[in-house]
Structure formats: structure tokens, C-alpha cells
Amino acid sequence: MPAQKHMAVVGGGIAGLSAALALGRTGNDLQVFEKASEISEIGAGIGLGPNAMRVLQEWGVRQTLLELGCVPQQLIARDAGNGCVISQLPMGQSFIDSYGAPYVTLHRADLQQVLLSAVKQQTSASLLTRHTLAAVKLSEHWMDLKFQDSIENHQAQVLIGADGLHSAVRSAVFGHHAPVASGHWAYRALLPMREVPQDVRQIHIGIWMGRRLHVVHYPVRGGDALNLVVLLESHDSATQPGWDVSRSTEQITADLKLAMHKSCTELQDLINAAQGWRAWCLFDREPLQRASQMAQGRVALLGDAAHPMLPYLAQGAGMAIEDAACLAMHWQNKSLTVEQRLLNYAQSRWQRVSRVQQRARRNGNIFHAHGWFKIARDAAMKIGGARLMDLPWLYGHQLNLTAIESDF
């Protein structure tokens, strides 16, 4: 007879481990189904907005996090050509006065190890590893879920896609879409913060603008290293979505010097202090347009699986935090059924993805600006100050549980 589970959570990174905390803590019985051999975050650091950081506090574990992170005190933008000051947003204390939490700069492991944790401490939900979703077949009342190299198939009322970018929960479900190729490429490295640079030694968010690039950096790991992005405009066709992808010392060496010859000498000390470089390419998908592209039926999708977007909002583990929590949220409404429960998750969180989506896709052509649009940038910025570079909408949005009543 098939292992049987009220709940299934197919993907264990930090969507999933978040479906299954927000979740869990509920009562529900769960499972979770991670493909990999042991549950870990790979990649680098990450930012974690206010709005996320509410949740992730409501769940317990906000003063792990900041031990582990760091709160920077300010953004700061600067022109990578000149290394002049664009504009600067404070942060740090003024944040927690105006959303009633820090902004926190960590590493995905570190997030990864809290959540699994928190996970394991705070409810009865189970994980399997090497468990690849092969397929899904729907009936009546139970799904049968089918995994490669596994002779043991699985049953659950529920199942909640949390996979990532190449989601087969969606494939399976939701039909099979390929995502969207943005010809961008990030490269990653993290530095021990004694090797940086002495100027940029500080507790901030630093990006630096410059003619189809930019590059980020702040603290990770209470302080002791520093996370580098350069993110990139390129020729070469970005067919490999994932966080490493293969190549070369010699071609990422070669890609940087051609997009860094033009920049300042203090933004060039800082790439040439770091070593062993990560390449990554940029996909996301086209911003969601209804309901039904994140719940149909008994299935439903949040993080990658359901709104895959660019990094230039630094909101790609925010919204799937959020996604968790309002799915648990609306799960707890039994006088509706699991269907209706499903979608009203989806009709709360769609347009709001949507506008993330849509955001970081700007906001890419704001940071590599050239010519007049440039100018036109920096003159707002510079006018605009934290006014500008604040985002309410963003920071400031409190989940909750409108009911869609006329899609019943």
C-alpha cells in the first residue's frame, strides 16, 4: 500500500522548508520530498526585506538569523565608472521604526540550516531526500506521486510545489513552460572580510551602477565575510539555468576584465580581491496573470515553482517566505474546501508576485542605464534621495485572508 500523507512538499530548499514550517506549525501532517541527497543551500548570500523578516520572526527564529547575518545601517548607490555617491538609504534602526523589522543580509546555507531546523524542532513533518518527482496522478481523493529510482510510491490530498525554477510539480500539473532567458549572468564570490578592501569594510548594502552592469555587496556571516555580485549584460546565449554553472576560470576571468575596464579604481581593487568566482545565468518567467497559475485543485505552487524572477529586487526568498505564510494562513480556514482554501492563497498572493516580478525586470534596465537615461537616473536619485530608493509598497505589505467569494 502506498506511504500515505495528508500533505506533500515537493523541494526542500528554502520554499519548501518554509511551506513545511508555516505549515507544520498548523498541525498538519506533511511530508517533504527533496531530490538532492541531503537537504542544503547552495549559492551565496541573500537579503531579507522587512516584509520577510516579520514572518521569519512570527515563526521564531528571528534572533538566530541576526546572529548569524548581518542589519545594515545604509544603502549606499554609487556611479562605477567615477565612484561618486548617487544616493543613500538608511536603514538599520529606520527600518525597524517604519515595518517593525531589520533588513538582513546572510547566507542561503545559514537560512537553509535555521529553517530545517526550526522545522525538525517546531513539527511532526518528515523529509526524504533523493526523491526526484517523476510523475503525478490525480483521482478523486488521493495523488499518486511517483519518484525515480524509488519503488515506493507515495499518496497525498495535498501537494504543494516548491521545486524551483524547473518545477515538476508545475510540469506535471500545470503543463510545462520553459522559463524566460534574460541574458543576464551574475557572478559570485565571497570574500573573508579581512581580504576586502579597508574602504568597503562596513556594515552596508553597496551597489555600484554602471553601462549594462552592476555590482552588489554586503556583509554575511556576522560580519566575517563579504558577499561580491557582478551582474552582467552578455552576449553569450545563457542556456544553463542554475546557481553553478559550468565554466571556466579563464572565461569568468576574461568576462569580468571586459565588463570592469571602465570602472573606478576602488570598485576594480574590490573584484580583483576576490577569488574563486561562481558564474550563474538569469531566467525567470513572464510576471503571473491569474489565480490558476499558482493553485489548481488540490495542487498548489509558491517561490520559483509558482513566479521565478531576476535578483534585482532581492526578493526572491521574501516572496516564497510570504507565499508560506499566507498558504498556512488560508489553509486554516475549514469551513471552506481544500480546493477553495487553495485558491484563495492564490488570489491573495498573484498580483502582488506579479508586481515583484515585473519590479525586478525594471529595475534591471534602471541599474545598467547609459546615456541620457542615465543621466535622467541619477538626477532622480540624487533629487529623490531615500524617498525614492524606500519601497512601502514592498516593505510595508501585512499578509491577509480575503476570501474571493465570487469564485465559489
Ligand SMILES: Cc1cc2nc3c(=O)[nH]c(=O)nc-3n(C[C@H](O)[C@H](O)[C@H](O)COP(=O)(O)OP(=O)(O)OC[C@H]3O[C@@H](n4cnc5c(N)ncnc54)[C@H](O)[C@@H]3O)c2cc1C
Second form
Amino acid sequence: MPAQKHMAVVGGGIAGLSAALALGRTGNDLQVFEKASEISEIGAGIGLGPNAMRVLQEWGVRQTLLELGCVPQQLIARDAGNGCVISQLPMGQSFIDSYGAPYVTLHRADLQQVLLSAVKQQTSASLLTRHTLAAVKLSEHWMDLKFQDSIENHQAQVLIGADGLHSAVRSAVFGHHAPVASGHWAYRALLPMREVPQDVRQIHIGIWMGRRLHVVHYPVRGGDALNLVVLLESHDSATQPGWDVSRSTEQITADLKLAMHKSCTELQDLINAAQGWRAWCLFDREPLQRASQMAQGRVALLGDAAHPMLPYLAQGAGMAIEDAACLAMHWQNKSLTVEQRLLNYAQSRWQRVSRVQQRARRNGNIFHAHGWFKIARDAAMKIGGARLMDLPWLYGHQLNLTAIESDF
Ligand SMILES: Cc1cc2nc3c(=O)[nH]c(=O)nc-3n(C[C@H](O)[C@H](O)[C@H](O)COP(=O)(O)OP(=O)(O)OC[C@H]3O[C@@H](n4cnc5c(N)ncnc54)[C@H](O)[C@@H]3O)c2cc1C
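Provide the structure of the form predicted together with the named molecule, given the form predicted alone shown above.
Expanding to the full complex; the earlier chain stays at the top.
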């Protein structure tokens, strides 16, 4: 007799843990399957907008996140070539006043651990590591889940795919379509704040825009470390996501040296202060076009499994957290069938995440502008200032239960 649970969540990343927390804390019986041997994250930072922080606040983890992270006081956009400030956006208290929650920057491992602890404390969800979903067999009432290297089958009535970019749930139920390799690479490093050049040590988010590249940095771990990311356009697209795919340490150093050679000394000093660089090839998918790309029958997708995006709006995890909260809200509506509740979730979400995917791509073009486009961008940012950089539609978004007419 296969092990049966009402609800199965595949993937124990930010989306999977958020789904387990949101659904589990309202009393749902669920099981999380994660392919890794432990639920953990690599050493890099993550920024959470007030839209995600409001949800995390609702889940009771705001204070812990604030203690582990940082609240940047402003975002400063500069020209990577000459170091001049192009525009600034006040964040800190100004975001709390406008959006009811701060923008918080964190180490990913801290976010992951906070979510994991909350799942353990607030829910009865069981977490099974070393479980790589290999196949899904749909039948009328139960779905059979088959895992690699396991003779034991599991069954679930509802399946939540939170298994990231190359989602096995997505391939099995929604059809296999390869994600888009953008040709953009993220080079990431984390350095102790004491090793950071003095002028970058303030608690702010820095973004330096150059020709076909940009650099982002922000403090994490209460200001003890700086997360530094160099984003480059390259002709070399990896076909698989992952750390250091087709990039040796020597190549990473050479790539950074070549890319940054026209940058101002201040930025070069910052890049040179960091060690242990790792490279990550960036993928996304075409922006969602309909609700049926997020839910079909008794299966729903969340996070990168549903809508991977370029990190140029810093919202992939934010959207996963919103997805989870929205799914749990619709799930509460017990007067509807399972299928209708999942459909309502998808109806509530697809247009928003589609817009975020589109804006993330557009930001890449804006950040990496050169020639006349750069001149126009800088002029607009100087005149528009904070008004142009603030995003009320994104940060002020309120999740609601209103289901839009079905587009099936
Ligand atoms: C450079 C960079 C910077 C970013 N910065 C930000 C930021 O500042 N703010 C922000 O909000 N977002 C940011 N993002 C995006 C964010 O990291 C992702 O959107 C988010 O981590 C997606 O979470 P996820 O849980 O959906 O997917 P993943 O993190 O990929 O998790 C999927 C999980 O599923 C597991 N899994 C996969 N396949 C299977 C299987 N077959 N069976 C069982 N388990 C499986 C994996 O092991 C993994 O644990 C950034 C991304 C990048 C690349």
C-alpha cells in the first residue's frame, strides 16, 4: 500500500517551504519532498521587497528576519564608468510608511532556515529529503508519485510543484518546454564587511550600471557581510543552471577582469576586494500568458517552477512567497472543489507574475544600456529620481481572493 497524504509539495526551496508554511499553518495535512540530502541554501544574498515582507509578517517571522538581515536605508544608482550617482531612492522608514513593511536584505541560508523552522513549529508537515520526483501518474482520485532510486511510491490527492526551473512536476503534467538561457551570467561573492572599501560600507543597496553589465551589492547578516553580484551579458550560454557550469575559477577571474576594465577605480576596488566568486548562468521563461500555465486539475505550480524570471527586479522569491500565501487563501474556500480552488489561485496570480517577468527582462535592457539609450536613461533617472525607481504597483500589491473569470 503506497504512503498516502492529502497534499504533496515537491521541492523544499523558498517556494516549497513557503507553500508548506502557508498551507500547513491553516491545518492542512501535507508532505514536502526534496531531492537534496538536506534543506539548505548556498552562500549568497537575497532582497525581499515589502510585498513579500508583509506576507512573512503575517506568518510571524518578520522579527527574526529583521534580526538576521538588514534594512537598507536607500538605493543608490551609479554609473559604473565614472562612479557618479545617477539617482537615489529612500527606502528604510520611507518604505515602511508607504508599504507597511520594510525592504530587507538577507543571506539566503538565513531565510531558508527561518522558513524551515517556521514549518516545523507552526505545521505538522513532514519533510522528506533525498526524494527526487521522477514521474507522476494521474488517476481519478489519487496521483501516484514515483521517486528516483526508490521502490516506495507515494500518493497524493493534490500536487504542488515547487521544484524550481527544471520542474519535474511541470514536465510531467504541463508538458516539457525548455527554459530560455538568457546568455546573462551572475557572478556572486560574499565578503566580510571589514574587507569592504570604506565608501561602500553604508547600509544601502548599490547598483552600478555599465555597458552590457551591472553590479549590485547590499549588506546581509546584520551588516557583517556584503553580498556582491556582477551581472554580465555573454555570448556563452550554459544549457544547465547551476553553480560554475562551464566556468572554472580562472575563467571567472578572467571574465570579471575583462568586463570591469573600463569601470571606475572605486568599483574595481570593490570587485578586487572579494574572493570566492561563483558563476551562475541565468534562465527565465516567456512571461505567463494564461492561468492554465499555473494550475491544471489537481496540480498547481509555484515559484520558479511556474514563472522563472531574470533577477533584475529582485522578485523571484518574492513572487514565490506571494504565490504560497495566495494559494493558501484560495485553499481555505472549502465550498469549492479542489480543481476550482487551484484554478482560482492561478487566476489570481498569472497576470501579476507575468508583469513581473516582463519588467525583469525590461530592467536588464535599462541597466545595461549604452549609447543614446544610456544618455536618455540617465537623464530620465536624474529628473524622475525616486519617483521613477519606486514601484508602488509591485511593493504595494495586496493579495486578494477575487477570482477572475476563467480563461480556460
Ligand atoms: C543571481 C540571482 C539573484 C536573485 N536575487 C533575488 C532577490 O534579490 N530577490 C528575490 O526575490 N529573488 C531573487 N532571485 C530569484 C530567487 O532566487 C528564485 O526565484 C527563488 O529562489 C526560487 O525559489 P523556488 O523554491 O521556486 O526554486 P528553487 O530555489 O530552485 O528550489 C527548488 C527546490 O526543488 C528541489 N527539486 C528540484 N527538482 C526536484 C525533484 N525532481 N524532486 C524533488 N525536489 C526537487 C531543489 O533541490 C530545490 O530545493 C535571484 C536569483 C538569482 C539567480
